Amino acid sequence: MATTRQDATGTTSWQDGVYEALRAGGVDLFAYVPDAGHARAIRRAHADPDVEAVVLTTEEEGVALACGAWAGGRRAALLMQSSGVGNCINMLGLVQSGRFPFLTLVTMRGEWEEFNPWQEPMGRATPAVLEAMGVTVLRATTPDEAVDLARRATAMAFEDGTPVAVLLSQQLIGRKVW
């Protein structure tokens, strides 16, 4: 079982547990579009000498990067926000056609206490869009679920070859304040 770090207040973070579950599953490449919900994992990836963290200009680049990583013998995770899922629809065809394992963690928007109404349509559509493209969807709403599902999703992707997305609910990651 992965261990978690304590932050400056002595609190253990579920985000650390998720990161460590991915690392324990062999993920050594983190592709991401900057997002506050993934900030802790992104910082950890950049600080980890055994990991490569790649900032993307758009989310669909991460799908291609993850497929290429697998072809090169590596395991990648794509970190994105639900609004980026719509950008990936066409590229997810590569995952299906090439039968690539695929793992993404998606911070949800358009849910609990969303301040930006533009986030709501894609937030509602995210699970159906991913499922329509053959991606298994798992949803975490509590810290314990997030760590457990990260562990399970990593095994599903890289041991079973199942394309999988873990949706991290907006209530779990917290209300965005601007």
Contents of the next structure:
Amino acid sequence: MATTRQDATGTTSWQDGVYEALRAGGVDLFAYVPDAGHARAIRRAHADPDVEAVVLTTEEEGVALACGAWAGGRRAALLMQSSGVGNCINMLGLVQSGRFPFLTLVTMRGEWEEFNPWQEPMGRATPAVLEAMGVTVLRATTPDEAVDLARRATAMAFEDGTPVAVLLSQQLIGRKVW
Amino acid sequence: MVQNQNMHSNGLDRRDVVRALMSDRGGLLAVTGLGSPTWDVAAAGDDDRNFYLWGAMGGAAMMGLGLALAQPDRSVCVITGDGEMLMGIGALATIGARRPVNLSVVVLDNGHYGETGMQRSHTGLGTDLCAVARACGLDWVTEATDMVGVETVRRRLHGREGCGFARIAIATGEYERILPERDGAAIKTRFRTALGL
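Form predicted on its own already given; the form predicted together with the partner chain follows:
Entire complex below, previous chain first.
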């Protein structure tokens, strides 16, 4: 696990693998509220001339942005941490009502080596909240799973039209370091 | 037609405003905020290039941003109300950070929540949305209080002179509800078909 925990700002290979899986699936718009676990993808999205990266003030903006992008023919992914899932609840009604494809990658907080107990309530509720709003939940706990599920989730979202979330377990990311 | 009942401010007639904004629309794409702006845009004439929101309160401007980034060669306007804009007010900061030249956000501002019994909104209690939009760094910000001003806004929707924001002062009042298609998937599909997707 050392390679997955060495750098909370994100230089590990699974993070590259996840980003490349989304890109290979045609995702070229990344909307995000920053999280250390997404730092690598965010940096790569900003550096990629073929990709648009949009920083949000709150996560539900990304749900609406993704639906607008799809209405215009572009594939978007929302990167957030589990605390942001609660912010998205009502806006996920747009995904259901319009039967939009939807793809989000969620870094989990409050479940493993969490130093901040205030992360735990929303972390615990995250899968139930997503499922309640019609989003299929996949969970990755190992680097290989993360890359594989990112690939499959991208196809589920944009080929099958299934709203899907990939939860990236906190043990992939490790304790927050400053 | 039940029109202009209880009109009690000196703002513009919202149906006149939206009809003017949608005239000579060319290839303009429109996203409409739930409630009255959706009815107003439908009343101005149904069009496959209208994306009517019936919900997703607070999401209209962001949906417009996503659309503008996906369709950079087309002009995109968001037409929404003050309450809807206020719920997603952070979107102005997000839009200000990106500023696509083909995106304009138009707020029909009557200072009230019109669909729920005309309770006063924050814009009726002091929030200046133009000042917010300006502070968020949008390229142009304007206010229209007469139909000449509305025509200026209309031209700017097509102008690609930067990412813009317009506040149009409308009167409060009850209008006939002109209801467009309400199946979101059908709205989406016909919209995408109109774009050749």
